[in-house]
Each structure stands twice: as structure tokens, then as C-alpha cells.
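For reference, the chain that follows is the form predicted on its own, supplied as C-alpha cells.
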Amino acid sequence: MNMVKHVPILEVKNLEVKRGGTVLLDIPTLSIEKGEILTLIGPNGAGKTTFLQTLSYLLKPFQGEILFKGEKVETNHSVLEYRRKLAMVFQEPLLFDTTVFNNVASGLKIRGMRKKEIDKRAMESLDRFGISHLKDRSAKTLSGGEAQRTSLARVFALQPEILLLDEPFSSLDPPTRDALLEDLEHILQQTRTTALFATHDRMEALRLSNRIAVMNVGKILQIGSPGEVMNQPIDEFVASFVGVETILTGKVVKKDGGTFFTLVEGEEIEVVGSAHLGETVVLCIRPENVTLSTRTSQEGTSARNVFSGRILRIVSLGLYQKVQLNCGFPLVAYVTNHSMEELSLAEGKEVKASFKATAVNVIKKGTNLRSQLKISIVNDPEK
């Protein structure tokens, strides 16, 4: 029986971009599955835009290979043929000075399609993004959200196999961004379009992604499912970028079955896992995994780690509060506004802080980053 070899829709090998002796992009290998939404997150200058522009052949020259459905572009596929399979949406909509309909139909006209098919596809795409009522409006009169919907409708009218999105929502106000994200999520699922989405907003990444790739200085530091990347960061940079507010360094002083104890600034923190006595480790604790309570209400908790602490600072984050504590070591918790009132939390107040041993992610000092990255890819539950 002949086995059909699995081929990803897009794959890069030894991809490197240099300018003036500086390496802007260095990605040894990465594959994207058909229908997958892969989000690239990282700070400004991380290489997200450079990567997307290289994939779309907008940025040349570069070293390495880009394979589309297993065939190397420029060898088995012409660049023009390959680029016709792609569409890219930028941060700014870049619309023509004409009507919304003509903007959406522009790519189809360039490809020489018949008017009947152009009208059909353009109207379907306008309906999909809820802007058919704007079809005769001048693009110059559109709001930011309407303009970006027009830009997205234009690329979806082309029915691309791969969609590249370069921070398309960063200039929109929160309600407009949320509504457009919801529509885009539904349309991507409906059309099964493969997408690479670059953003520095981790909440956008969590909302859309099958996998997340964290980038910095042109490299992919970690790639995996949203849960894996957010809860099991591979190093301290990734941890801080994905919202881990407490990052502590300590030494393993005791082991007990499936847990070990780490000494951090005179306090012992219990962690599920294995480690060697005397080993230095980094502990990562997400703020939503820390629970605060008054002294009298602490009995009955199942958390292994319970510490007395003093509130140093409270920062309002809208729907919840960020509480910074001194428990002998620094600790950050997120607390709902309801809990703030119920516990009468205030700066200077003494409280009990608790978190489970399973809620602590451990980074072993000196662990080879490349080997951890390979493990992350192999064990990705989305594969």
C-alpha cells in the first residue's frame, strides 16, 4: 500500500535576510499547514514584517528556500504564479481613490476576469464583511474600520490560498477592532484560508491562532499552541512578552516525590516536576493564577504555595486590577473589581497570596534553546 506523503502548504528552509552585514531574519525551518492560522507575535523590530514581506517576495534578496505545496518557488513555481496564490493586508488599507466596489474588484480586473464573475465575487466579498451598503461610496470618505473592511474584502475576493496580515488592526479603536476580529475569525474558519497574522497584541493572537510563534531580533524563539506558549514559555524574554508578571530565580533545595522546592529570597516555593538538588531554575507565575484572600478566609485552600504579603501597589486595568505584592519575593496578581471591593484591598494591606504548584512554569538555566524549540514543535498538539 502506497502512503501519501504529507506536504505542508508553505515551508521555509534556512531563510535568512541580511542588510549591511546585519542579519534581519534567521529562520532555519518552519512549516504551515493548510487552513492553519499562525500568529507571529513580538515587539517592534522583532522581524515580523520582514518575514511576511520575504514570504510574499516583496523583500529581496534573501537566502534559503520557500516551498509552496512541497515545490520550491523560483524552481518549480514561477514567482508570479506563487504570488497569485497569496494576498497581503497591511496596517494601512492603501485604497485607490475610487468607489468601495471598484477597490474590492480591482484585483479581479487586473487578472482579466470577466465582468459577470468580477461583479459576483466582489459583491459576495462586500456582503461577507458587511459593507455592501458602502459599495458606491468614495474610499476617501471611509472611517478607519470601513477602510480596513474594504481592504480585507478586496483580498478575499481574490480567494487566496494564503493570507498574510501585517498588524491590520493596530490603528483601530477597541470596539472597531473587536468587531472586525470577530468577523475575520468567522470568515477564516468558513473559507479555511491559511493565514499568517503578525501582531504585537497577545490578546489578538489568543483569539485567532491555531499556533503562536514568538519572534525577536529576526528569530523564532518559541512556537506552539496558544496554551503552550502562554503557560510554558521557553525563556525569560518569551515569558515577559506573553504576560508572565512574576519571574523569579531560585535554587532547588528539596525534592518530594513529583515535586521540588526552590528557595527564592528566603522563601520556599513548591513546584510540580523534576529538578536536581542545587540546580538554579527560573520560575514563571502568571498573575491570573494567583489568588488573594484575607487572613481569616484562607483555610481550605488546595494550593500548595501560600504566603503572607503586603500590597505595594494597585494598578487599574479596566475590567480587573493588577496587584503588586511583597511576599519576601515580588508577586503580581490580577483581581476582579468585585473581589477588590469584597476583600477591601488597598495599598499597604496585609493579605494571603496563594498559587498551585502546578501553576508554576519552570525554565531550566542553561538549557539549549534550539533543543527546546524542537521539542516545542514536535509536541505541538495542533499537529
The other form holds:
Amino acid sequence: MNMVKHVPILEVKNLEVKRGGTVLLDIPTLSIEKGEILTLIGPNGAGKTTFLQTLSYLLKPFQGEILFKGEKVETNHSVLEYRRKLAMVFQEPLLFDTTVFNNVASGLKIRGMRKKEIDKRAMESLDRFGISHLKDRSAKTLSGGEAQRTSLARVFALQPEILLLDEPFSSLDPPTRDALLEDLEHILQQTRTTALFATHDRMEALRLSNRIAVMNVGKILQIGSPGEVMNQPIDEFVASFVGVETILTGKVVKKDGGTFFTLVEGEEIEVVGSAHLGETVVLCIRPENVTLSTRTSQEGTSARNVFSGRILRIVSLGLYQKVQLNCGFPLVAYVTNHSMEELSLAEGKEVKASFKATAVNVIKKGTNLRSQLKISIVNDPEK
Amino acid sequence: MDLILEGIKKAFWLIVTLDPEVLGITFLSLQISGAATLISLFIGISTGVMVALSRFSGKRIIVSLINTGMGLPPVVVGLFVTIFLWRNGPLGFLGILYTPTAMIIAQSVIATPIVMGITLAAIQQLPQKLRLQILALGATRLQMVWILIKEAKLPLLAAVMAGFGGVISEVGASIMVGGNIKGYSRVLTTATVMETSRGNFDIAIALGIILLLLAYLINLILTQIQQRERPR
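Starting from the form predicted on its own, produce the coordinates for the form predicted in complex with the partner chain.
Every component of the complex follows; first up is the chain already shown.
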């Protein structure tokens, strides 16, 4: 119906950053849609910061192209113009040694805006982040959470078209972080700001994003919806990083309609999908999909995979417990504190562990990562 | 003991009655050292910021040279400025040796590395990422430099104090390039040296007290500004 060619707000082509022979960043192609929140997730040193700083032309030189609304950012003049449409928040609040209000107004002052307009926009932004009562306070006296709020208010006052967030919450304590995360989520939705959000915390990623890109050593390993990335990790690194605790390698020994059986350490695990007999596959099982019971009968479970095992270790994760089992192969399950008591689980105890054949994600050995990556990128936005 | 007491009494008398000669010397001191400080701020801050922000090989050597310059002995400066301004020296044609201008030049040479060194340290101690944050807020390079200078304003005030304090109390260079000519190039320090050698301790003490008061007053004003700017 729509005959106008669709242009993403930001597009990256063959982006490469090298320093002293080491490739810090290598992103063949990526496009970001208007209003989208894309989370870059990965360990420290994955290239998240390098990517964000390159996107905002803070890190030079680089190879490749950055296209803003389909146009290449090039001459000095347009770099400044382009940068003024972006805004970036760092891990540290990096506030100026002045009042909270002046901090929030600083970006507007840099743009030479009229005082009346500055006052209006700065106050709006302060209100939005619930810190207007702090406006006359010196920025040096703020708590960590207040300071990061000020930092966020400072960039939202600019009404940026694209917001780059580089682990803005990682130095905050959990309650402060949760409160700010909730507000930010709300404000991002309200303002429909396009955002790239770097984090190493997968809970933050799940909460905010439309799409997640898993990064390591300067590359995007997988990109897709949170569900896709969490449930169908493309390789073992992604799997372990997005929180799949059980990663098993086995051989396909039997096929049966829509499912196949994999032999792992002498046990057969049923998996939905197709594979060749004799093929080596990697199975990923998320710990929250594993159910434990102490009953001997298998009644009341539709799970195709039931194994008895011994509890090796129980680690408390706060709201739930991580239970490590030996079922002939290692298996990890998350159990709520409530069921923990109900089942009176303890280290050394024998239990039944069950999980559905659909709860197992298969990674085929020797998969070409690059080709899969391209497919998932091309498929997504151009629909 | 009498000598000291009499001296102090006479000194106060000279100050309280606003002795025209003492007053003239004081004003000239302020003018020359003030001008030299201003010049050193101009050169020192701009160069200091530039060195702090740029990356080049040999930066460490430059930084260590600047830091050495902070302790430049005034007599050595006096010697070289004198040679340059000497009648058949490289700048002899200017004919400004033994003038207040020559003193301003010498004092600027002394104060500039002090201001430059403190500026350099002040800008370098700001978080690295602050520069990126300022640019990311849409600043031009010039705006970024200006914001960084504002962020470093407290240590920069210290640079003003150190620079002024260094030149108002300096005597070696001033006497060498100024000549201590009465009513023309005689300043507080050079006058104190002369009166002391002549045994006129009363005048020497009076000049010494004024010098101390001046140094105190200037620092009091700057400290006041610095403390007012301190966060609550």
C-alpha cells in the first residue's frame, strides 16, 4: 500500500573500528527503526561502548557508513547537526559543578536557545524525572540515583531523536535502579524516543527492549526479539550469556515424527524439531523450564523428559533457588523458595526432574553464524 | 630591640599617613604584577588547556618542562631577559631595558609556567569522559573547552593566586631588568632590598608590611570567591 520507500532512522553499513591491529568493532549491517528500543547486551569488553561512541561520532576514526534517516553523516557541519539530534547518557552521571537546574539546561544553552524556552523545557524534564524539588541544589550533593536522574533529565530536555544509553544504571543499587528503570521505561514510551541501550544485565534488557542484540568481541552474535534471543540462542556463548544454565552436547539417535531423541551421557532426551541421525547437536535448557518433584509416579506431568537425579548443590538467588542436579548429565533448575520448602529439597536428596520437549533449544554444530545473523537482521525490520 | 620597635612605629606612621613615596611604589608594584599576571593567565590558560586536551608524542616531556618552569628562578629569568633587551641583544632595538615594560615581560615569563602547569593539572584531573559527555550534549569544540575551563574554575583560581603571588614577591628579575629607578621602576621588593642595604629599616619594614598585606588581601578576595562557589 505504502509506496514511499521505508527508511530506518539509523543505519549502519560495514562499520569497523580498529586500533593497533585489533578489531574493536565489526558490524556488517544494522538498522534501527524509529521508536524502537534496541538493547545491546554483552560482557565487559564486548564493544557496546565502542559501538555507541562510534554512532555518536565521539570515537574516530572508523570505517564504514552511518546513515541517519537514509543520509550519510559526513562533513564537519553535519556531524555537529547530527550529534545534536542524538543524546548520550554514560555510566557515570558526569554532571557539571553547578545547580541541578543549570545541569538540565546545559544542553539547551549549548544550542543557543532563548532563555524562556530553556526554562520551560528544563522544568518539564525535571518534572518528568521527579526531581524538580532538587532544582536549586548543587549537583555535587546529590545521591547516585538523583545524579543519574539529573543526567537523564539533561538529555531528555534536548528531545533527542535517538537516545544512546551506556549502562546508565550499573553503578546504582538495586532498589534505586529498579525505580529509575521503571520511570525510564514509562518516559521512553511516552516520548516515543528511539533508544540504544547498552547493558550487561539481562533483566534490564528484557524489561526495556523491543529487540536485543547480543555482542561479544566487537561483533553482534545474535539479534532478535527478547523471546527469540532468550529461548533460541544461536550459539553456546549467547546461550550462557542470556541465562541458559544447562548446555549439553549429544548425538541424535532416534527420530519420531516431529521430535528426535538425543543421547547425552547415556540418557535419551526428547526434543521437538528435526535433525539427521548421528548428527552432533547442542541442547540448551533454561533453568526456569525445569520442574522438580519428589513424587515417584509421573502423574500430572505432560513433560516428555523425566529424569531422576541427585541434588548436588543449592544456591540461593534471593527470590528463588538455583538447584544443580546430576541426572547422569548435569541439569540446573530454578525453584521458588515456596516450593523449596514444600518439597523439602536438600543437597544429596533424590528428585525427579522434568522438562518439555519444546523447552529444549537446539544449536546445530558448525552453523554459519554470520549467515544466520544476516537473515535475522534482514527479516526483522523490512517486513 | 629598640631598632625593631622604632622601625615598626615609623613603618605604621608611613602607612597611616599615606606617605606619597610609599604609596607610589605600592601602586607601581600592583600595576606591573597585575599586568604580568593578566598576560600569564592569557598565555598560560590557553596553552595549558591545549596541551591537556591534545595527544601527541613527547607530551610527557612537554609536561615535565612546564612543571620545571613552575620553579623557574627569577634571577635566571632576569638574566635572560636582560641579555635579550641589552643594547646589542636580539631585542635591543626596542630600547625597553630598565623600564616597567621590561619588568612586566620578566614577570610574565615567571608567572606563565605557573599558570600553565596548574591549568594543565586542573584540566587533566577532570574525568576523561566529561569531554565526551559535553560533545555528546551537542557542543562545538570551542564550547567544550569553555565548559571545561568553567568546570576547573576552582583550581584555576589557585593558578591566579599562585601566579600573582609569585611575581609580586619576586625581586631578582625586577631589579635586573627594571633597575630600581626611583619613581619609575622602583617596586615594593626592589625598594625593600635597597632600603635594607642602606640601613633604613623603618622604611624597609613598612614596605615589607605592605607587601604582606597585599599578598594577604589578594588571596582573601580570591579565597572568598572560591569558597562562595563551593557546593553547600
